[in-house]
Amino acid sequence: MADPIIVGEHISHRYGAGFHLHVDRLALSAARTYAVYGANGSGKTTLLNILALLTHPQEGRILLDGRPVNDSDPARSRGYRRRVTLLMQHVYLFRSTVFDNVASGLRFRGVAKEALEERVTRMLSKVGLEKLAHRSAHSLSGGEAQRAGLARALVTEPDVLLLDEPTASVDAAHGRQIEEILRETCRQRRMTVVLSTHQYDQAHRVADEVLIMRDGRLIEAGPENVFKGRIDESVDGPVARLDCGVTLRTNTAVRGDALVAISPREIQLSRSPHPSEAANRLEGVLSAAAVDGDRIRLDVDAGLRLTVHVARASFAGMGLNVGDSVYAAIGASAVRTQ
């Protein structure tokens, strides 16, 4: 995998003696999309803030490119904020018309009239805001707002995205479309995506990998597997039953419906079935492998897609490819709840 664009690094916040934000590191990658998935004042909007430069960590340091961006040089911050650029849940929309506000970048970039145009008037058309360009932007409704503040967001193409609940004020239909829009642009452009949300479904929906976020602090940084179901009591114990239809064994405490996780680096992996003492074992099918620093990431679909992770040098001995049938072995233990 090549070389984050961004990484932040000891990244440490707080406001008054409550909330505490604490990132002890956060890469991200070109041409990637980014979950940050967690509860309300988990700490998703603190971190996105900070990584558009809104707010300043008082600890630790973000880095564009490998090298420090900071107070002390202001022609690398201004570079930075022209690199990188964050929709905020409650869009502010200039008075003006639909069309001027998604040009309000471009304008300030010095873009050319002509260009100027033909880029605002194929992004209102992405947008399905094409018929209201001359709309005054204080008309819309909340949804329509939200994809104008997109469409400004989007046209000035920068490297790295940031949305802050991007979905929170639209419909289901016009959510999956400002999904669509962001898994297009980031295809076509190799563009980082970061967005924050509370959904489940969505951060696994739209996300290459899904951050979570509990008590300001980061549980993963990496893909997680994290399923909706419900902890019961059996007669063997207690047991996570996963809404995909998956059943597994488990040592939680907590009854009742549950997120449940199971980090990449507890799964076991072998080409065959072999004795073991995990109390889960899935076979599947291994469907993707990327490197990722020292290890190599692994999904995996035995009814449930999961994302298994494997030192490098384990992985070249075990001889796999793409389509290879494989077996998975998950302790109790690994079945947590989130």
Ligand code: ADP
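Values in this document were obtained by computation on a predicted structure and should not be read as measured data. Positions refer to the first chain, counted from 1. Rigid core here is just the name for the largest C-alpha set that superposes within 1.5 Å across the two forms. What changes on going to the form predicted together with this ligand:
Fitting the two forms on the rigid core leaves the C-alpha of V308 displaced by at least 2 angstroms between these two forms. Relative to the superposed core, D324 undergoes a C-alpha shift of no less than 2 Å between these two forms. In the core-superposed comparison between these two forms, the C-alpha atom of T247 has shifted by at least 2 angstroms.
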The other form holds:
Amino acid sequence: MADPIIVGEHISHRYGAGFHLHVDRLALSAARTYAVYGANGSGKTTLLNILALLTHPQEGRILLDGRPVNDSDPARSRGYRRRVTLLMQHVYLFRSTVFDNVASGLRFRGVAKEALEERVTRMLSKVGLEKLAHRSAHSLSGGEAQRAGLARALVTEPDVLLLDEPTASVDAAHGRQIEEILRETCRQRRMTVVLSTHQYDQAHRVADEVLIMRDGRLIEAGPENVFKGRIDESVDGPVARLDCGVTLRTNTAVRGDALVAISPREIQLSRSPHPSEAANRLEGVLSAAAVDGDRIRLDVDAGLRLTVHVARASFAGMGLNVGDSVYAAIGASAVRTQ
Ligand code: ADP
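Form predicted on its own already given; the form predicted together with this ligand follows:
Every chain and every other molecule in the complex is listed next, the one we just looked at coming first.
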């Protein structure tokens, strides 16, 4: 994978004695869409505000293109803010027309009148607000205001767009429309998108990679290894019956419908069906392998698509090639519920 555009390192931020956000490492690649999925209060807004440099974490740092961004170098922070735009959950529109609101970022950047008009008009039509261009922004409905905010963010063509629950206050149809605009813009402009959501379906619909946030921690990275299913009691103890048809032994205390997650680091691969103590053993095929820093990310098709992280050095010793048959061993305690 190419070098990440933004990296958050050892980020730690507390609100008093209560909430504590702790993210050891978060790497965002160019032209990729990430969803930060988590319940209300899990820390999504705090994380996005840190990535937007609105909140300064008490510990840790943000790197842009491999170089730290901090207040001791204001020009660099300014450069970062030009390339990274945050669309807040409750969009604030100025007391002016829709057109002026969408144009504001371009005016600030000194874009000439003609180019500005052309870009704003094109963007308004993209979000379906061209007929409302000269209306007062404060007369817009919630969904329209959200789209105006999105247009204002997109028109400046940021490299990275952060969106905090962009569809939380709009109806389902407008939510889908916003998702579609994002998808299309990402494709056309190779923009990186980080979108927070408490809707599991949305996370998986829009994102290349889903980051799950719980109690201030990113507990899983990857679109992989999070499955819908149901936890039932069986004669051998609890089992996770996944919607994809695979059943896995688990130790979870949860029963009923659940999201089931398996950490990519807790899956052991081998070339032969070695006798393993693991409660779950699946046979599959290695379908992809990619270098990711000092580890290799492997995709295995085993009735479900599993992503497995293996240290580079261990992978070299395994003698595995894409297309090979592999066996995946997963302990019952590694099959967790969200
Ligand atoms: P989310 O976006 O996932 O709903 P937030 O990042 O908004 O989560 O909040 C995480 C936790 O931190 C919540 O418990 C929230 O009440 C608390 N919190 C957020 N902002 C502040 C603040 N400025 N002061 C104190 N507590 C805060």
